Structures are given as structure tokens and as C-alpha cells.
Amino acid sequence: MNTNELKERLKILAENNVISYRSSDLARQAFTQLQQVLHIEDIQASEMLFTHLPSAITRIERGEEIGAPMPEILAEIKTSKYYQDAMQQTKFIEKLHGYKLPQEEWDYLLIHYTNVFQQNEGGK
């Protein structure tokens, strides 16, 4: 996905009140950050991450909760060579958000970020 595709996706989601405009802005900033980290413009397999991210922020804003991911998936993610990269990006999200993320959302973001790093070979 490239920046224009992301903007179009976020616009549709925001216009249909699926996500907030604030979460859309946050997702755009996070996408730009990830492009810089990976040194690429077109981030492969990032659609799920950049749909989940603004949805997660919107759920938090609306006081909605989400169930935790399966522990087996988290255990597998923790063995990835990109786990620390995913942690850094999730910390960046929390900083942009300005509040502590619920553990469930934190864990899902780690899963999605780790997958994106793997799909893009860490930008190398």
C-alpha cells in the first residue's frame, strides 16, 4: 500500500464513521514513520495494520473493548527477529495517541507490525 491508497482507505472509513478523523490522522503519521524506518514508499501487506490501527484508536475513544489475541500467536511473535522493531513502532503509536494503550490493542498492533516487518524483510 502506498500513501495515496492509505489516504483513500482512511477517507472512506472516516466518512462512514467507522473511524474517527483523529485516528485517521494518527494512522497517516504512523504510516509515514514506518515508511521512513523501512526506507520504502510502498509497504507490502500493510492493509490489515492500517485498518486495525485507526479502528483500535477509535474503539479506545468510544470506550469499546476488544478480546485478547490468542496467546500462541503472541508467543510466536515474540520469537520474530522483528519483534523489537514492532515494539518500537507500537511505542510510537502510544506516544502519538497520548495515552497508554490497552494491553489487547498493544498485542494486536505487535502482531500486525511484526507481520509487516516480515513481509517487507525489515526494509532491507
The other form holds:
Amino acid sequence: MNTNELKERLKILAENNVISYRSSDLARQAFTQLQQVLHIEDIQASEMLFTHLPSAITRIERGEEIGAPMPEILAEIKTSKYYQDAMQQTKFIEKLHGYKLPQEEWDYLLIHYTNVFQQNEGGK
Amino acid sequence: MKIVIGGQVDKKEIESLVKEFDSSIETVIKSDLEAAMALKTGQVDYYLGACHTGGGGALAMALALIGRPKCETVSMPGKKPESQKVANAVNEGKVAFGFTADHKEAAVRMILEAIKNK
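Shown: the form predicted alone; wanted: the form predicted in complex with the partner chain:
And the full complex, kicking off with our chain again.
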């Protein structure tokens, strides 16, 4: 997905109140950050992360909770060589959000980020 | 009946589950955005999609393009699908269903049974 595709996706979701405009803006900043880290414009297989991310932030804003991810998945991503990269990006999200993320949302973001780093082989 | 498989993960597996239930059901796999558009424009009758949380990547685009009243989150992490709730959703006219990938077998079966019995 490139920047224009991301913008189109976020526009559809925000205009139809599926996500908040604040979360849309946060997702755009996070996408730019990830492009810089990976040194690529077009981030492969990133649609899931950048749909999940604004959905998660919107969920938090609306006071909605979510169950924890399966422990097996969390254990698996901890073995990834990109786990620390994913951790850095999730910390960046928390900084953008301005509040501590619920543990469940933190863990889902770690899973999604690790997956995207793997799909893009850590960038160039 | 034609079903589009959208969502974000396990699309081929979901298609296989639909075909196992009833091989006469037409299926097509698309991106979440294209799948939601196919439903909106009447090219398909139902939308199925999975992700890790059931309501994010699985259903977000369908929620945006066809509206919340037509969508149902069938399962979430730690919250298994329930056949009665699924049947109620189908009977209420909901046409887009999202679920978590780990619940796909039960979710697909319940949704298709509910549609069949509608």
C-alpha cells in the first residue's frame, strides 16, 4: 500500500464514522514513520495494520475493550528478528496517542507490526 | 447465492469452508475494499471476512460502505460465535459478517446454516 492508497482507505473509514479523524491522522503519521524506517514508499501487506491501528485507537477513544490475543501468537512473534522493531513502532504509536495503550491493544499492534516487518523483510 | 470473501486473513481457508458446506455457493475472493464494494453494488449477496480482532480489518470497510445495521461481528478474541445470535443477525437482514480467524470454522458454518434456514 502506498500513501495515496492509505489516504483513500482512511478517508472512507473516517467519513463513515468507522474510525475517528484523530485516529486517521495518527495512522497517517505512523505510516510515514514506517516508510522512513523501512526506506520504502510502498509498504507491502500493510492494509491490515493500517486498518487495525485507527480502529484500535478509535476503540480506545470510545471506551470499547477487546480480548487479549492468543498467547501462542504473542509467543511466536517474540521469536521474530523484527520484534524489537515492532516494539519501537508501538512505542511511537503510544507517544502519538499521548496515553498508555491498554495491554491488549499494545499486543495486537506488536503482532501486526511484526508481521509487516517480516512481509517487507525489514526494509532495504 | 454468491458470497464474497473480504477481510484480511485466511481468505482461501474461508472459501474452502464455504465450498465444503455447499459446493453450489459461488465464491469470490477480493480485498476488503473491493469486497465491500461488490456487496454494496449488488454483485454478491453476502460478505465474509476475518482478522485477528473480528471487527477491525475483517469488517471495517463493510461497516463504512454498507453501514453498521447491515454488519455483524460474529466473534471476537475470547468470544466464540453463538448460533442463535448469528441466526438473529441473518434474520434481521444483516449481510456482512466479520469474525476472528481462530473461529472461522464455527463462524462460517453458523452463518451459512442461518442463511439456509432463513
